[in-house]
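What follows is a single chain, given as structure tokens, in the form predicted on its own.
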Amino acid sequence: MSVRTSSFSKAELEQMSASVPFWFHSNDLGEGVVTPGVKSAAQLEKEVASFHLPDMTGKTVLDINAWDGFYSFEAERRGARRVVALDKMMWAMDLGKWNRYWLECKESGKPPSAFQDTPFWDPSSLPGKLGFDTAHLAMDSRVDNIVDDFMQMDTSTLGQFDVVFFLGSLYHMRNPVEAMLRVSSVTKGMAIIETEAVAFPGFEDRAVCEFFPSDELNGDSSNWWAPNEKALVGMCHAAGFREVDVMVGSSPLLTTFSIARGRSVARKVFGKLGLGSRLDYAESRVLRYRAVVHASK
């Protein structure tokens, strides 16, 4: 990725990068100062490659639960010509405070509140926006923010984007086919959806999705659903996509060494390839990974 520039100095964005308590995602505000997200900038650069980003020059993007904005800021560097990031859910809670709630559930063994649920969702004053906020002054930037559920808007008043980003949401939703729905109603191009996934060895002609009633996917109780591959383009096709590629599916290398081979033969196969914490996921005849796939209008 290029360098970005700022109209800022080196110290005034290490000072705007510090006054935000929690950053999900790693922004290059420019002159070398890179914030200190849960996710790193080396996790996005190669989630970057495996999403295999389309030509967004002269294109509109919508990016739907944006967060701290780097797919925003990201389809801008690109050269759309208009960016438009949508957020409510992390927009409204104090993440900092949410962080520590959470970790204390996880040492507990307690599953963790609906966020709406908690004393940290503050939708009037958005505390967790300060980072979307803070990266958008930093670069200079021009995406457009719209707060709203996307799941209880009306998408209407949205209008139609060349690119729509769907990303690490579609396992949040309650009702993922509605989300779906929702998604198509809003591209005109090409939407571009990464979520949880699942594989069962043995089933991939069958379009089954594994349900989370509680906190059983990361400890979150917000994660509900993992469709497998056939499920994942199926919903995107019921939804009214006409073709839809595949960029990232099930590993048919971790699905053939499953445990329908036998166990020793995973273990060695997993011991070899340093994939050894993909080895319960084996064992139980359930391989988890991040799907990618484009669907196009």
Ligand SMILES: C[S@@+](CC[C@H](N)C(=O)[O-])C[C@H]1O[C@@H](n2cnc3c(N)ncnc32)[C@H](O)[C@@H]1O
Contents of the next structure:
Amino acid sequence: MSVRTSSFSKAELEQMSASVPFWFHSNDLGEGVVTPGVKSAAQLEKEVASFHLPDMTGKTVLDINAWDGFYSFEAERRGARRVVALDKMMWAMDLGKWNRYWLECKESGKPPSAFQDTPFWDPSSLPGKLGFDTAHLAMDSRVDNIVDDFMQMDTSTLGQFDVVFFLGSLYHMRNPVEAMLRVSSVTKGMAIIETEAVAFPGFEDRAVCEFFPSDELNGDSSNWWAPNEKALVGMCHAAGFREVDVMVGSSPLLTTFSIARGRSVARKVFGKLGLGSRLDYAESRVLRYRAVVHASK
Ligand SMILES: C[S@@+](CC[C@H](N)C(=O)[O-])C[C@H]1O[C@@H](n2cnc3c(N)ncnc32)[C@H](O)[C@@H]1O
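What would you give as the form predicted together with this ligand, now that the form predicted on its own is on the page?
First the chain shown before, then all remaining chains and molecules of the complex.
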């Protein structure tokens, strides 16, 4: 693996990495200095492979909800002509304080408040953008950034891009169909959508979404909806994408295999207790996974 070079010394880069209180993405700053991150370098490498990125050479790229910018920098590294990283929600959060608050909520069993309703949300000074800005400086990057809420802004001001990343975002949207219409409006070529998804064995032919009224999904009350594969593909078509290729989906075989062990245990237990009718419930267990689709105009 080649080592990214930087105009900063290794000691300077180490100091820059340590100056950021919370990294979501593990970013390679150069000279062998890799930041920590909720998403490790190994996980990010696996994710990028699952996206099946097209050739980025000379392309224009919009990375919606970019956070620490790992995928924006990856698009630049792969030869994109222009890359725009857009975000606001996490860039406005004081993430160190938020993290402590989130852990307290978890301990006390209280669902955390919405980001904007806490005292840690500060859109005037953007404390959560420090990671992106630090990586950008360290890498001497030309990635542009726009601070705005994708769901509130006038998307016509963005123009249209050859490739649009909508990664780790759809399940955070209160209105996923509206979100997909917006994604479609800024896409000239292909949108790559990666999202939390569900599979309901036996319901593969129905377009179904699971709704999370509170923090049921990963203890995070900013998660609202997880589509199954048919719903995700359907939303892309409803938003005006002509062609949708499922890069990571839920094969019925995988779903059945993944839940088979749980199902056989349930069958034994319910059988012994004479609660046969509960089998329906046991058999409707869901499989959660991260889906990836390419939606093209
Ligand atoms: C899970 S992170 C994904 C970051 C990055 N795209 C990735 O895949 O690693 C969700 C991103 O969506 C943005 N976002 C926008 N609206 C949001 C909302 N209502 N709730 C949570 N996150 C939201 C956050 O700022 C954050 O950057």
